[in-house]
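Below you'll find only one chain, the form predicted alone, shown as structure tokens.
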Amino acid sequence: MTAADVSRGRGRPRDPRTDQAILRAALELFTEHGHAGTSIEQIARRAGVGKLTVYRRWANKDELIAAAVESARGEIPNPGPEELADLSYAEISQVIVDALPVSARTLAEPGYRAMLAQVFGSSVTHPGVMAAFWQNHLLPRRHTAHLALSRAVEEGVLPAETDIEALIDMAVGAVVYRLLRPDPPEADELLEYLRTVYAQAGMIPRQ
């Protein structure tokens, strides 16, 4: 345990409202100005707390921004492996279909797209930010997609030689490319695009 860990463990219990205010401020500033343009001082000022309050919770700026990126997942459903393990292709694909409207609304938000651009821009200089995004935003949905495609192969919906990892990469790449274009889609348009891409990749049945 580090000195920072010991320090954060002392005193009064942490107020979750303060945690949320700091995370919200960190996410807003990171989205607006990027990693280099964000400081602990700015975050504390926007959150209405002192710098010491921030440092009691996060050891440094990288750790705090990574936590803020983790918190930005919003209402996108995230079913666990145990919920999907025994489901058929049809059942898993229905879970994906049901999640698409919320996913489209979240992904279409200008703030989310701006955060996405900042995360990608920080991936080389501050890989911890990208790691947080991968772990909390991409990996859970990648697991669901992998399970759906595996079931599709097992049930003969897709050919036995299907490269599942390549299919997922192509689907994710298509969605990210669409989000970062100069003419970003509205939620309804993005929902139709997600349905098309996922169906083409075999994650959900084609209509």
Contents of the next structure:
Number of protein chains: 2
Amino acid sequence: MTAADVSRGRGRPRDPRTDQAILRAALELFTEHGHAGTSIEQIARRAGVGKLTVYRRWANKDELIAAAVESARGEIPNPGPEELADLSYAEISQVIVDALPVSARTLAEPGYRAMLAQVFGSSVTHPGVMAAFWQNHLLPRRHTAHLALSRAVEEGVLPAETDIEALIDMAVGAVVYRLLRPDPPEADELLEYLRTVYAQAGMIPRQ
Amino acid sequence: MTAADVSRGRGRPRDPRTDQAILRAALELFTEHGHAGTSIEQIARRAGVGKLTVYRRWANKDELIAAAVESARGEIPNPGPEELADLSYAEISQVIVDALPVSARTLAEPGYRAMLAQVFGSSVTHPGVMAAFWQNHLLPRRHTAHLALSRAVEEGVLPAETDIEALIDMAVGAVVYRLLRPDPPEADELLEYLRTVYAQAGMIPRQ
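Moving from the form predicted alone to the form predicted together with another copy of the chain:
Zooming out: every chain and molecule, the one shown earlier first.
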């Protein structure tokens, strides 16, 4: 019995396969139809469970969709800032370079791109999903990028007047924008693009 | 009688007020409910016209929504590349700086932000709207940015190895990303943000 079960006053232990089935159904429906086009009832039906089984786990649609989005990007690596804190620019940027192929493969998957479009598409009408995506997915990666760019400034690779936060927005923004533009990239093309943008931002050295 | 009427084999002259009413209704419904949540029937009803009146003007929903999105961003200035072709980096970047306050005001409007979210949100499920937005709205602005950055490289303001296309993606991407993040900016904050990002990209000098 998990803490979440106790806090909701339920006694039965949770079956992780049920959680997975619900998250998968929520992710599929959100990706296909967006936040507004998806209901808890449809999610429960596709997962083969009752609505109460869903509500026992997630308080509302926002929380469930945020968790489903969260579950979709487990593959993208991100070393924690603690692991990187004492490293040089060359060492941190090497860690970033090493992580790029797996990131490119995940980001270039049609399903990921479709999900990303729905996250951005629902950002104004249903800001909860974007807020969760921001907090859980983007912020930790911003910390890594911030560390790399701070070292680059300290070591004189980038000029002292560099606006680090703006540069991070520019690198992340370019990748999102490239993924949602007409003519989406294949994984190898996206890997090349990530290298180009990260190098232009100064997060990694030019090849 | 316009060329479009003739090509569709209709004899009656078009009333521009009807066009406006249809475009306004299409923009409102698309902004509120997205591409999938909007039908030609709903648009016609909100505009107070019959479905045939809509189909006489636009062949399908994609074309109509693209035209509606087009009509929403008339305020954002963009000098043509011809006007700028013979200017120096200082002159071109001054033109860009002068255009920023109007751009910031338009982009920061809640309605514009909501529309932008739907354009990006429908980019995978209904790529026609994004393709039109790309062609009509973004490409002409990329030409201006390209000219400014080319001059910056020629005049030694930016290093010779600058990747101009990547830098443009980064500047545009950062602005889109800033608009659709949680905690959207007011017009004056967005103006400051545009200045920071454009300066970091080298499109305008640092203040």
